[in-house]
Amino acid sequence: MRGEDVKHIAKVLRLRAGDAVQLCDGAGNECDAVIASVAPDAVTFDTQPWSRAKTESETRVTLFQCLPKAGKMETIIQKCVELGASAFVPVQSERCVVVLKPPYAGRIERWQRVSEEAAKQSRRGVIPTVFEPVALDRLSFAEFDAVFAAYENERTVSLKTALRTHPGKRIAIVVGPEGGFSEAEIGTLVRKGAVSVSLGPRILRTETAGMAMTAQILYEVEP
């Protein structure tokens, strides 16, 4: 092992040769290991056989999050990674106060770093990917089995009901910005295959909705 993880192991965790650790390849695999040596620029390990990470769900949840104000996106990514989300797509919608313009590299790198740190802290088997922003009218949900859009004016379909009538292993959730979705936008999402869902009688903030949906979905589908 090389790079920043070497410094973290030696300087922060203060691990030494002979200490037991658990390794993860970031792609859903993990193994038990013992540190064989610690050098200034590298750490080596004696490893046991690799297996699939026990922290990963068979259901993949991707959050399509309309861009929120200030530093809320970092909080959303951090907490949803801890809860089990698999990927994030920032979305530009009509009522977004923040407007991102290319190039996006710096912003995406920072968000991806938040995802990586949260994945390590929560012992995830993967590092969820943060993709480049997409305009709402250009979204495609072709790769998903089910898509749920949180809408405060939905009065009929709850997320729980929608989950039971639209099962699948690849689930997309769509959350609006501080001002929510316009009627035209929710219509666009429905035409693209999304199910408009209620998250209950209370209105949640945009930074809360994605967390609540991720937690509810994985609670419902995991054994």
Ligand code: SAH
The other form holds:
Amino acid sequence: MRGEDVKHIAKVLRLRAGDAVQLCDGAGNECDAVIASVAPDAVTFDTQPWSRAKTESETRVTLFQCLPKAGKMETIIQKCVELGASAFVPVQSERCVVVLKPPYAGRIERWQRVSEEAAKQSRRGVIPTVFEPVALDRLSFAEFDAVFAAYENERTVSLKTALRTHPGKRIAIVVGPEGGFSEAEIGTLVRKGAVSVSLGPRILRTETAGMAMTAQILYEVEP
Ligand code: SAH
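Now the other one: the form predicted together with this ligand, given that the block above is the form predicted on its own.
Zooming out: every chain and molecule, the one shown earlier first.
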């Protein structure tokens, strides 16, 4: 092993030869290992056989989060990674207070780092990807089995019932900004294949909605 993780092992965690660690390849595999050697630029391990990470669900939840006010995206990413979300797509919508302008690199890198730290903390087998922001009317859900858009004015369909009528392993969830979705926007999302769902009788803050949906979906589908 080389790079940042070596510094972390040697300088921050101060691990030495003989210490036990758990390795993860970032692609959903993990193994138990013992440190064989620590040098300033490389760490070597004696590894046990690799296996699929137990922390990864068979159901992939991707959160399409309309850009919230400053700082909230970090919280959303951190908590949703802990809860088991697999990817994040920041979305620019009509009522977003924050308007992101390219180049996005700095911001995405920071969010990706938040994801990585949360993934390590939660012993995730993959580091969920944070994608570049997309405008709501340019979203495509082609790669998903089911898409649930949380709409505060939805009165009929709950996430619970929608999950049963639209099962699948690749699930997209869409959450509006502080000001919510306009009617036109929810219309656009539904035309693109989303099911408009209610998260219950109480209005949640935008940063709570994605966390609640991730937890509810994985609660429903995990053994
Ligand atoms: N400003 C709006 C609330 C927006 S809440 C109002 O006062 O009515 C921010 C986002 O969280 C919403 O766009 C929606 O995606 C989600 N959300 C919050 N509570 C919800 C609920 N009870 N049902 C469905 N979606 C909800």
